[in-house]
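Only one chain is given next, in structure tokens, and it is the form predicted on its own.
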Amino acid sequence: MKPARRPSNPLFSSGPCAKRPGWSLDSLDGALLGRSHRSKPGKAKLKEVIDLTRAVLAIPGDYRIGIVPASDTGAVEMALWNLLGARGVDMLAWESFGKEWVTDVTKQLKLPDVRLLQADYGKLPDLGQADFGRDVVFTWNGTTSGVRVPNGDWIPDDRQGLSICDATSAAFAMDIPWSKIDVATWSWQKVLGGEAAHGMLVLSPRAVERLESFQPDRPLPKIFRLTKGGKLIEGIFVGDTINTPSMLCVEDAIDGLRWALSIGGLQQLVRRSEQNLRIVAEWAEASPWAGFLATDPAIRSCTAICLRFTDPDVTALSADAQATFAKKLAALLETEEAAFDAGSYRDAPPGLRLWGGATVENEDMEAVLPWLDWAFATVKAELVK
């Protein structure tokens, strides 16, 4: 039977993600609209984002934090274009976006010494094979595969190369050990439910040293330039952004960060997200038709929760037929206003993907699961007619 209760907030998109509980447009009343971002109050707003970010994530005081253009993609590419080439590079990829960074390094930068450590969707490459005598580029959490690294223990403290981490679906939902990270990036649109198009870039002292000692043999567009005259442009890391940010988005970022502190900071953000994963895991354990894309519980994401089909009648279908089945399932959930944007990523195996970040209430995650069962049974009934 069709479930009686819908999630209070049926937004399960993996980006842009659900706004924080209680959010409304009134939350943006303090936005500095119509003023220059380079004015004194404009810079103060941008600096507040940086300071609140440091406070919530407990980022060390000697790490730089900057607001940069073009979302997480811009932040990652800024790091790759500025930093890579001084050493060989190990690229770790196990989902769509990690593979994009491989394309950047091999086909755009065309670096001569690149090793690829790759795994299929639902798995991790052998992290022990990463050579930290070289630079290592990886995603902490694979948004399109539902796979995360279990911890930072595989990254040595005495590394010679840089660890460069795309953390866009991990920051604010997972405990990232900053001593293991030289570069981290993310976007506002993920765990705190901010608006899109702005990226965050975190640099360790080792990364700054690389920037100031290594001159890449390639042109750098203005929006990528982090140094001038061989020195870090410090203004970028105190709110003097490279290009013009949206002050409406800035206000929204401040609102999300203040909310994070109000509920107890990073510890509570992580708890909320991990509980969403536990809720789905308990359901999946008993489900006759669905399981995790990541079969190893130790590497399952608590934000991008990716599910695959296990029902024999569905798995017996061709890949194209399974993809069609998954689209019908996601469309039915949307029609019923039970779950929006719950389909798997276009390049991932057919299935469902539920965002479980900290802005998604645990009660809503519990409420959506009976709808998944109902929708699956409904679509399968059409299949076997």
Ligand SMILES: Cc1ncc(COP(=O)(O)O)c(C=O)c1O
Given for the second form:
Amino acid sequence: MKPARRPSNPLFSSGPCAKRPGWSLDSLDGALLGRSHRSKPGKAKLKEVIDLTRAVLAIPGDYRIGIVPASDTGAVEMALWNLLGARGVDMLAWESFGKEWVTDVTKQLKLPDVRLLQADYGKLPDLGQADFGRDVVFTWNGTTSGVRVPNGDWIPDDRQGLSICDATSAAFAMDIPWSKIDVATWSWQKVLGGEAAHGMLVLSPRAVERLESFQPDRPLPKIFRLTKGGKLIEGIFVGDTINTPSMLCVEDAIDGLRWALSIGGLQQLVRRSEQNLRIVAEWAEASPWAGFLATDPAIRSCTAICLRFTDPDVTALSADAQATFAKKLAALLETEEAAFDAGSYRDAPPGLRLWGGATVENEDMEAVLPWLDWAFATVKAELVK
Ligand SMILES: Cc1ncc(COP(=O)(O)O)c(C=O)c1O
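Write the structure block of the form predicted in complex with this ligand for the protein whose form predicted on its own appears above.
Let us now look at the entire complex, which starts with that chain.
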């Protein structure tokens, strides 16, 4: 039977993610449009993003926070291009985005001393193998496999290398222990439901020390440059952006951060997201056809909730047929306006992916699950004879 009730917000995309509850275009009324981002009020807006970010995430006062171009990818690559090469580097990867950073380091930067610690979709590499005498690059939460690191305990406080973390689908939904992190990056388009285009770059004092003591032997386009004459360009970290940001996106980022504070800050953001995971986990436990791609609950993501098929009739199908099944399933959920963008990532094993970040209401996560059951049964009746 087709469920009677649809989620009131059926947006489950893993990026751009659903806007915060109650958001409308009116929320951007205060945007500083048609004015220079270098004007006094323009800089104040940019500084507000930085200050609110520090407040919500409890980022230590001696860490720099900058707004940089090109979304999370821009922020990650800026870090890799500026910082890597002083030491060997361990690259940890367990899904497509981590693998992109491996490609950057091996094929583009062509660094001579790279160790790859990789794992398949649904798993983590052995974190104990990461050597913090070297630099270590990792993704806190793998958005395409739904696998996150369980905590930061595997990162020593007295490390010599830098820990460089792509935290784009973790920041604002998971606790990130800042003492374990030298570089963190994310995009506004994820957990707070902002717009893409701009990235956030957080630097520890040790990362700044590296920037000021190590000159990489490679060209750096202006868009990547963080130092001038061997000194950090401090302006970037108080809102003096490298190039022109969208002040509409900036206003939206401020709106998301203010909303975060209004509901009780990071603790509440994490609670909302963890509850979304719990809701799906209870359902999946009883489901005859779906299970988590991440079999170990300790490493399951509360934002990118990735499901695979467990129904024997479906798992017996060829890989291509399973992919077709998954596509039909996601398409049916869209046609019914029950869930948009719930298909698994194109390179990931076939299944479903539901974003459970802080802007997704727990009731909507509850409401979508009967639709998954109905859609699965409908597609199975059509495709599996
Ligand atoms: C873990 C991870 N890294 C990087 C990216 C790329 O982000 P952006 O498109 O904001 O540059 C994504 C996007 O989903 C991601 O999930």
